[in-house]
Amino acid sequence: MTTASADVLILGAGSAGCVLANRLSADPSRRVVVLEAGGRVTDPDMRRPELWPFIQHREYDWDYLTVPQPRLAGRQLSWARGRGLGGSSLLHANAHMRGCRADFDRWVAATGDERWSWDELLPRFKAMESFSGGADEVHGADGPLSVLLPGPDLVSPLVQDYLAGAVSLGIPRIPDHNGGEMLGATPNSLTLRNGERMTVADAYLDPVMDRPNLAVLTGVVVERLRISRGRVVGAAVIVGGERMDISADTVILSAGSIADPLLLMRSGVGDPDVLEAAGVATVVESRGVGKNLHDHLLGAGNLYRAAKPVPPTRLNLSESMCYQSAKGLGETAGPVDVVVGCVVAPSASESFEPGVGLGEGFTLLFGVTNPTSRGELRISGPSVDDAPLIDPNYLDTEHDRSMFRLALERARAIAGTEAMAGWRAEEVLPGQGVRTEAEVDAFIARAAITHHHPVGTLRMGADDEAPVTPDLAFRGIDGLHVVDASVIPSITAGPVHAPVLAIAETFTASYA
């Protein structure tokens, strides 16, 4: 056994990880250690970033399964999560949308603490970005992240009327997705810099990585958390085989919303019952840790085959997203309430063969932008290799499944529009002939994919049940800081990636 020691130990260098990083090693009399149990990515598919969808299950993903989800005809879904140096932002289609302010209103009521509202977070979303279009009263231009608001030369000609299909149903049309109201039609700001992947390592890590005062060590396996008297005194890991404790004056969690709740549980942190049946014995009572889990879902898809060629997408397939609320496709403020993409490829979850070539076809993506169903994240065993049963509980509400049914009119209701008339040859899927409400759900439940956004397994909240409390730190034990995805009490509309940044620039900003 062999023992190394630092100020700050981070577990995970994914996106959140990557900022802690960065922002807490600028300060040279601090020793920063960062763990991550994978490594450097070179596949040179993963900078491709139209093919973001076909780099699942290898190596650099952890390629996760749900039990089987009883509202989805009892399928298992596949959560593809990032391993190695960057984490999901390896994985992920590159969408940078911040969340609209009704989002963060939500996680100001959370937690009480205004730090946690579109004005106060603006600041940090500025500083992350080097925005195309410049600097300006909502973005920031010298920032470590590249996002590209793509214009009329790369966005495809299908999005494009697709996007005229939208507005001519009165919905607004708006310059992008990040200036606090998200309600309209526009081209996804991408994290893409010269046509390729922007990864959080690319932008935060690698500039930094020759500090003396920062170590990152790749293809570590966290066993455990070390935890004495209240208070966390660092991990036990293996690396290279070899069992290591590594001390710590603080402990960071940034591993993600599966993988912090469950090493908190292998080491004895959370409800006791879960712990009893995985035959861990509780160390600290959380009961919250592992609750709450929640993800957005999309319909793939409302998929048509085209009247004419398809050409090939200049930037990641999914090239727009339209937000829209339940009250009227007018609407311009307030909460999103469903979701409907262009994507300019035919796409349909396994449950389908639609008999749809590239170049042959295009899909409406839709989906549940706040979804209220909840479910639950638990080990299964003490070690590190007993699976996880990750229950996401999907459509458990009627909320959920009647935005759902509304989503797919909404995405119907575009594709039939006089701008999209000249694409548009024939309805695939669902097809004609599902209409009725049973024929609807039924579709659905076979349709639905993740849209690769779990949150809130260890939210951050006012009250005592909440695992972390609005600073970030975890309740119960002194030292422990969690901070990514995992403490978002509520999902923002959007994808959650830009939001996770700001979350960890908003605690190092504080971090003492």
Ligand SMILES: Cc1cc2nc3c(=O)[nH]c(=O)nc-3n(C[C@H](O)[C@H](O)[C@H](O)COP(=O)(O)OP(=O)(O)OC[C@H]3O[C@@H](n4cnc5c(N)ncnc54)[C@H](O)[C@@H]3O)c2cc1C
Given for the second form:
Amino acid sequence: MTTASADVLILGAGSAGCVLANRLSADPSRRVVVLEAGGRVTDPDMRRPELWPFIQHREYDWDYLTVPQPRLAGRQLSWARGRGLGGSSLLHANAHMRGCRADFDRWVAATGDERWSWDELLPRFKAMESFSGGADEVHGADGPLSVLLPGPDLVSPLVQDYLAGAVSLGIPRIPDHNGGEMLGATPNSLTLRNGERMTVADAYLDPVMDRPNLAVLTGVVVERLRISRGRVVGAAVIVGGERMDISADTVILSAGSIADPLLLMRSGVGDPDVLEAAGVATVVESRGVGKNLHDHLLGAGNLYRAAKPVPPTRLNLSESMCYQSAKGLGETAGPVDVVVGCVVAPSASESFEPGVGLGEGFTLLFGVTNPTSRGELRISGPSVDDAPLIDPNYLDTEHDRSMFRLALERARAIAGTEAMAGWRAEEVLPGQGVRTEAEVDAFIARAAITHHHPVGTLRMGADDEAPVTPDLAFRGIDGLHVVDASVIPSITAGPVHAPVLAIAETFTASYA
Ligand SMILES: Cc1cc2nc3c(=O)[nH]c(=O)nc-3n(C[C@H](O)[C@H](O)[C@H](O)COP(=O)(O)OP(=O)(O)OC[C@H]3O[C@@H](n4cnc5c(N)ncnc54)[C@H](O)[C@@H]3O)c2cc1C
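Having looked at the form predicted on its own, could you now put up the form predicted together with the named molecule?
Let's see the whole complex now, leading with the same chain.
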């Protein structure tokens, strides 16, 4: 049964999908239909930025699990993904970081397209935000998304000393993370409005919900694409247990870096070997679908028992990520290699029970910003209910392993500064006994957790192997575009939400 038709059909009302819905329905002659598996999320905990680590596994989380990771002591990592209007912006930690010039130089190298350079993305970043510091050369003040750079009245006293400690080591103090260079110490910019989480649905979708040419349908699970003679003609969906077809001239995949490739594979689009193993006939061969999966890992953590009570966060617990170069602490420009973040609470992976309560300790998270390990995502069967096989292949490369060791060294160096002396009673994790390379690697294998930034499973590129073109068209299927975290060819140094929004803003700016 065909129930609806659209000029543009957007699959997924997540971070990118909400931007697409807003910008593309601005033209009243274009009928835009958005399909979202989840609904409107009203959980009051979702609004409180400090609760973000505790709202996972609820009904608005797809709640994925990776396959066992050999370099992480065989552990399977829990991967949260938002399900509902706003997508993963319902669950994320609100950190707003654009990435740096060097990140986008890599995107230009992959695509040959200057639209993906820092200079050309800058107007998109400015257009999306209402920055608390007002408009200037690099910030915007009229965009839909509130971006707060917290001042000393909000930043934890612990984090203020952490910043001073970093600076005492020669790390530059930078105004914020969003000026094009990220090397340095600064509080995190956060997508908060009046102290509460602002989702992308709040920012982009709700203000335009009454447009007559925009239909946002919730509780609609997209099973697969409908493809006819090399062209996408719509989607096959499940609503309340019933199957339906929706027709469209153009389809935009924005179901995120996990769901997009799964959806394509269920539709018979992908690597024939993978499809055959899952019992799906190949319709369009595209060997890059689901490949190039990568993510940021964090060590959780370099954990300290505090010498005095740690006051509760007034922000989101994770208040400052300090980005650094492997070349030296004093570097001010260029690529980022490692990050050390200060969390205003004891935070450890599921492997540890550090015995430090809230208010009694703090953690320095540490990680690799531009990992070179690449994994893969596959379907295990033809149904939407078949659990995906998610293999990020963490720490596969020596680059990533050595950078992770360096990141822990840098965390310990900041914690050891005079500025932090008043807070530091004892290093609980990994503990003073953990020093040699083998000991550190064994600790990291048990401590590493996802930073929640999986990207790249439908990378854009100038080469024919890339599933998506630099214009974000899917190679081999007319009328199909991909616009979300999947297309990122190589991850940016920081959290990826702002770059995902910039991708959607860039796509819509040139959409005819
Ligand atoms: C716990 C957590 C913390 C994070 N913290 C940060 C942070 O602090 N800063 C930052 O920059 N980034 C952070 N991120 C990452 C960031 O939120 C994501 O990278 C970004 O939101 C991805 O956007 P997207 O549009 O690609 O996908 P999503 O926002 O995930 O949207 C995909 C949408 O598609 C829908 N969908 C999926 N499959 C189907 C289907 N079959 N049918 C219909 N609908 C479907 C989903 O329900 C969802 O609404 C975090 C993520 C998580 C989960």
